[in-house]
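Single chain ahead, by itself, as structure tokens, in the form predicted alone.
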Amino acid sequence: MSKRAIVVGGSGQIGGWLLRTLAEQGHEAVGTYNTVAFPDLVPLDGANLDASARWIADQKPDVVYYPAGFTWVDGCERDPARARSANLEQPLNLARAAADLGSKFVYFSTDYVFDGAAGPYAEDSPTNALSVYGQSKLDAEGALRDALGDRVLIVRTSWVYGPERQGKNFSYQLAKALSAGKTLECPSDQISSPSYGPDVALAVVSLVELGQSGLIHVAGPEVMDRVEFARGIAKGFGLDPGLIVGKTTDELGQVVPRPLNGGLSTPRLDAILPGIMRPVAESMSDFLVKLSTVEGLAYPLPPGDLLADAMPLEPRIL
């Protein structure tokens, strides 16, 4: 059954793929932006709590997706008030507005709710956030559960990468550096689950269609360190993985604590939608295809590189 959906943060990488996936699945979807405008999106300032709640009420959505937020770990540490506003107060305000309509709310969280002492973590693993960013997300999870009960779906994901309109994520930074012959330093002691953005979006939309609620981890099937992840992306782009240099978190000067031995296991997702998340090597083939076939995506490589041989793939629609 077709649903009317709102995607708050439609200019981001997950938000953009949510909008595309919802359209492909036959749903009516409206995306919003706050700071980065695209022609198909409408402005929404979540910090204006009354106005944004009224806008949600006027839209009368069946489901509200919230992939927005303040995700810069160091920035959150420097400005905890902004982190709490963007990651907790604003989504909770919109979630309550959605609940008043009987709508579902989908919140995107992170593996930074864990301390990284013994990953990968399942949904029932004890949480222990090390940073302001992780704590703001963890507090939001609890507040949303208390406020909405079974009308909220909380999705934890990690290390999201893939094609996007803004061209900001790690895979773009890597491609731009390596294609220019520059080395790229990566933390060799940070371990997590790389998650391909288009797969995250398809999995989450599918979970909503199936009526799922509660807490579900949506992450890639592999657990690896950042250097291995970076070299997998480099190989996918046909770039030199030897330009990737591993250094420890301390050597890189990342002062804010990260969950080093992290990552997410996905028992709930695997039971409901087995095989929906692809490993890095397989996803890179799709990454190249999407760059050559989907309009509006940022291009991470010099013009003409690599994409001539990319062949269109069948869309992964469940």
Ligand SMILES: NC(=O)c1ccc[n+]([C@@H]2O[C@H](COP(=O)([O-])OP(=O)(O)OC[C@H]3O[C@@H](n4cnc5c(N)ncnc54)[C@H](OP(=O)(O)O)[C@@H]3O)[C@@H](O)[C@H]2O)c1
Contents of the next structure:
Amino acid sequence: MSKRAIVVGGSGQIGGWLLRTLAEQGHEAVGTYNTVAFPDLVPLDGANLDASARWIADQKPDVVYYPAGFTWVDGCERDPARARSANLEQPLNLARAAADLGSKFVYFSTDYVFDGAAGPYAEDSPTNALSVYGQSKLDAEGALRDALGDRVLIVRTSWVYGPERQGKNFSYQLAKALSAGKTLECPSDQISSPSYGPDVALAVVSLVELGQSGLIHVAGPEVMDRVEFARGIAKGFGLDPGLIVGKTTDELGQVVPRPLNGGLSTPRLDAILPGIMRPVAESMSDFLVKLSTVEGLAYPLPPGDLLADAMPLEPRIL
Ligand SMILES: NC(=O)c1ccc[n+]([C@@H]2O[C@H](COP(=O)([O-])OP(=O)(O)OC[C@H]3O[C@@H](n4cnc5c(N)ncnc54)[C@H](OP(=O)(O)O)[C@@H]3O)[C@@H](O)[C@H]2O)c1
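With the form predicted alone in hand, show me what the form predicted in complex with this ligand looks like.
Below is the entire complex, every chain and molecule, led by the chain shown above.
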């Protein structure tokens, strides 16, 4: 059945794919941006608590997706009040507005709720966040469950990559560096589950269509270190994986603790939607197809590169 959806953070990576997926599946969807305006999105700053809650109430959605927040791990550590506001208080405010309408709320969390001593982690694994970012997400999970009960779906995901409008995610940083002949230093001791953005969106929209709630891990089927992940992306783009240099987290000066042996196993998702998440190599073929067939995506490589030559369409945003 077609539903009316709001995507708070429609200008972001996951939000953009949620909007496309919802449209493809025949749902009516309105997306918002905060600082990066796109003409098809409406402005909304969750920090304006009253105004944003009123806007949600006016929209009368069946479902509010919330792929938004303050996601910069080091920035959260420096400004815990902002992290708590953006990752907990603002979504809780909108979740309450949604609950008043009888709507469902979908929140996006992370494998940073775990300490990385023994990943990958299932939904019932004990949590132990090491960072302000992880703790703000973990606190939000609990507060949303307490406030909304079975009206909330909490999706934990990790290392999301793929085509997007803003061109910010790791796969873009990698393509820009390697195509310019620069080396890219990656933490060789950080392990997680690379998750392809379009697959994350399709899985989450499908879970909502199936009436699922509670906590569900939505992550790719492979667990690997960041160097292996980077090499997989480089290979997919036809770039030189030899330019990827592995360094430890300490050597890279990343002082905020991260879950090293992290990653997510996905027993609930596998039982409901087996095979919906693609491995890196397979997703990279889809990445190239989407760049040439989906309007408005940022283009990761300069024109004239191998990939650009293979593309049937001109790059749209450079
Ligand atoms: N990407 C990952 O690897 C990953 C892994 C685990 C969990 N997650 C979680 O998944 C969610 C989405 O991640 P993403 O990679 O799609 O993030 P993203 O690309 O950085 O997008 C974040 C979105 O949040 C919006 N936003 C920021 N502050 C806001 C505010 N005050 N009010 C309303 N909207 C605001 C941004 O709007 P503007 O850009 O217009 O300012 C943007 O649309 C996040 O909650 C993140 O913690 C992501």
